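Only one chain comes next, encoded as structure tokens, the form predicted on its own.
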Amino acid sequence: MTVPTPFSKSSETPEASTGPDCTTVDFFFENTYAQLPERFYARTNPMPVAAPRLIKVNIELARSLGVDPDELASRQGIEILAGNRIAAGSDPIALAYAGHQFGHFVPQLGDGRANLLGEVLSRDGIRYDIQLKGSGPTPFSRRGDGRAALGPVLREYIVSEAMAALGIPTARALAAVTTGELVFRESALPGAVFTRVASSHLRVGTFQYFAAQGDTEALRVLADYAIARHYPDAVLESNPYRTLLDSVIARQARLVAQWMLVSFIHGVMNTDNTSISGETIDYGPCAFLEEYDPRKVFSSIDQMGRYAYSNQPLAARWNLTRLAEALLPVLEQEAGTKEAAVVSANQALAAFDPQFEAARLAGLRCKLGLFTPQEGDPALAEDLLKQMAINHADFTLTFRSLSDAAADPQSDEKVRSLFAHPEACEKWLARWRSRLNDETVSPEVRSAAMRKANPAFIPRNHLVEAVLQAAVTRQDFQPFEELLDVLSHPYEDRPGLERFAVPALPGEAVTQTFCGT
């Protein structure tokens, strides 16, 4: 294996602006990915915009990355966030990758509207990518304009930060700026640029890109890079590439279980949106369930329900199978023969279902306040979900109300009120209370633990849409700030903010979400 290390910047790297107006923003960039062979990316600078204006800097995240948030909010910082200025040490590139999109393989996708500015080491020593989205066309744009509209940028900011606060591994939002320009989709919309932070932007589709070309050497270099960056302990194993596959499968199984436990639907679980690091990335037509319906689809482009709520583990396993196929050439180097490599890959994939089910069941036990596993727990949880689906019960409010009922049986009435037919949950509540009697934990301790597993606040779709409408049509960002504040503490009760915790009224319900690209 070759373990990549940072080395001097290429002479082809664009220079930072110099002179009296030079930026004082210092990211302390490193550029290990830009030092890989040039067929891994295209060197391309962001395209400047007319009149950038800051919407938001994520102060806490900036500080954790060792970046001064005040400098980011300065004129020079805003120019960097908009793509009008190249920061010191930055080596902007657009990454190459392929991908299956709704089951159809596209051999070349790549960053069509994004620039990886560079990598930073956070205060805790973790390496992160800093990427601009909506920063103009690249060689991978496929005749697109490379821009992003304001609405999708704010959606990604809101949902990625909400997921982080919920404890789900995710890409993060560092900043958002408007461009002073229009982008043209179904209509003319204000443009914006989003600054994303991720553990990396390596995807299943990145491996597929080189596998489709039969480029085994690039696959080996990419696999070595992924191991060095995300799974360094694999270097110590006799079969590091199989260990890489095992590790990605394990992280994806936990990730999908975690996001389903808070009712999230990704919407576009294509292989180019499946990260090697085990983070949620590329928030497009994503949404959160209100009424529990395992067949629910919000994405306007998911016409066949491929990525419906309950199909997400199937989609993840399918995507990981594509990763295993792409890795076969390097697995063969370890296993000795192609046949042995296939056996090894299938053994790795067989672990997905039990890992997902174990993570999901552990999460459901936490949500139900069950500390000591018992054989009947899976049936107890599934029976509740079945009754919730039949009775159109709100997913988030049901589990949050159970958190209250764990400490006070009088709160059972709050749970019943969420069901179309309140009597439908009577027998289940009795079974649950009987099950709780088998535990030695006090009601107060149980309730407190459940409240840490059952959020009071999620990015309800009608609230997100209202925020986007206010920003796009009135340039009013106060609702955006208010919603972000609420979602930053999803497990806390917030007196006076109850309107953020209740489902949409009939006239407010959002039935479709859109990609925005």
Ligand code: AMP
Given for the second form:
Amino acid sequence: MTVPTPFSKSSETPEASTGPDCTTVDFFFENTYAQLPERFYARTNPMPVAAPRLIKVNIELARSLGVDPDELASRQGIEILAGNRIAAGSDPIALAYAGHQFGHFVPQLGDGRANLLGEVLSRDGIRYDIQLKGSGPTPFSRRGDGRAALGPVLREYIVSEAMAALGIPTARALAAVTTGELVFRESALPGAVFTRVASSHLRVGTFQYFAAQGDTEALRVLADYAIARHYPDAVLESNPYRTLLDSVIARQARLVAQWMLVSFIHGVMNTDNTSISGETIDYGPCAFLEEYDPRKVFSSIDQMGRYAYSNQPLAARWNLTRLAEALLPVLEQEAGTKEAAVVSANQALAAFDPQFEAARLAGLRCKLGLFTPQEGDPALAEDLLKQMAINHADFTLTFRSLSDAAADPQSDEKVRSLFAHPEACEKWLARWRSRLNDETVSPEVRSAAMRKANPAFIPRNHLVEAVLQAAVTRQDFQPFEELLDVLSHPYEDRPGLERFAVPALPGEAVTQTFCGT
Ligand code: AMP
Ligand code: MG
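Same protein, the form predicted in complex with adenosine monophosphate (AMP) this time rather than the form predicted on its own?
In what comes next, the whole complex appears, and the chain from above leads the way.
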């Protein structure tokens, strides 16, 4: 399978048509957000680009949304994906939101380079936003050009699809096109437009936007919309707004635990990048740990390590505290007084730490193959992580090798070899084996279960970087296709793909990532 340019056919991408084309693309758009009060968004169309060409359509995702992937790859489809044509039923808008960026409040951010085209109902009845990112300036662009460079678009495509395959709630990639135009960052780069699918683009920052303006009516409308869309059962409660807050806290606590269990660092956990649905959104300078180091930071703009790997639960709790503050006026309507609303918000926030810890511990138990909880399990897990940190052990490989060692003690050697001082994990392995003996689970069953919790393949930073390099400098999209394929089955060992499962060689390691906006 060779894909020398973004525009030729691959087995994964429907053929982009070149001749006359009368295909129409049916998204069956609905526009519930565009029917909210006008101060929620700016009605604005994508700005056409010079020469749109298809990089990729996500066939399976398109089908699950009831959209025909062949239609998407048709000439009209590509024009829609580039913003050169407005699809039937689409009512494009740029959403208004605010946000705390690295702790500083910005009262107006908004979609500066994105257009929500509309919503579609998936085959399983869930409402999804279809959004173009990099589709030109909007009233929220401030000094930005409204565009996206090819590298960051491919990066978001790869990482969001990898996260989905890992089983982590995330926005998805429906398509990517090149624009035939350059964008100017530190250098001139090829431009691209990304089509993002998310169960909504409501953010903590959306609530902050109206709270900062003292617009309680808008807050109420927004909260009601969020409940109807994401937490419909909340209306059955006597306190729906408190239930909304509880629900977002629970989803975010679980989400951040899931990130950490696969060594993911989001990199830019600002409140405008914190979703109300509990999905991972806005993949900018994100990265995965290779050797385990809880203080690790990759993002070039995160100089103080605010969003370091192990700070992520603290950052999430801080963001959720901002959500609780923003919701106070509507919580007050439920609780009766301002004081009662503050008490209610604090009660909700107090649930974050225990929920995060419980999700993380449950995940670590799965990663270690422990079926029946015991009191000593947290210490067993923490001691392994401590030794991994001291010995620069690769996070992903250590847990994957333990999955093998669970069925076959011969594989202990593989685990040992990942530690700078192999004897360091000797004692721990003995403790682990003795702990496993307390359970009656067969080694084969345990090993199989562990393999489902411990991926073989993650988007290692150097692999992602190599893909972007090939695409940006040589218009070679074959590595992109290949990496997407590897990452689509992260828990399966597949012969011939070993090079995707190992850490960067010293010369290849990526130590810093960039926002790329
Ligand atoms: P991000 O860091 O990608 O989450 O974006 C933060 C804010 O900057 C959002 O309001 C974006 O819409 C805006 N933004 C980022 N890049 C651009 C760009 N190239 N043009 C206009 N706005 C942008
Ligand atoms: Mg953002």
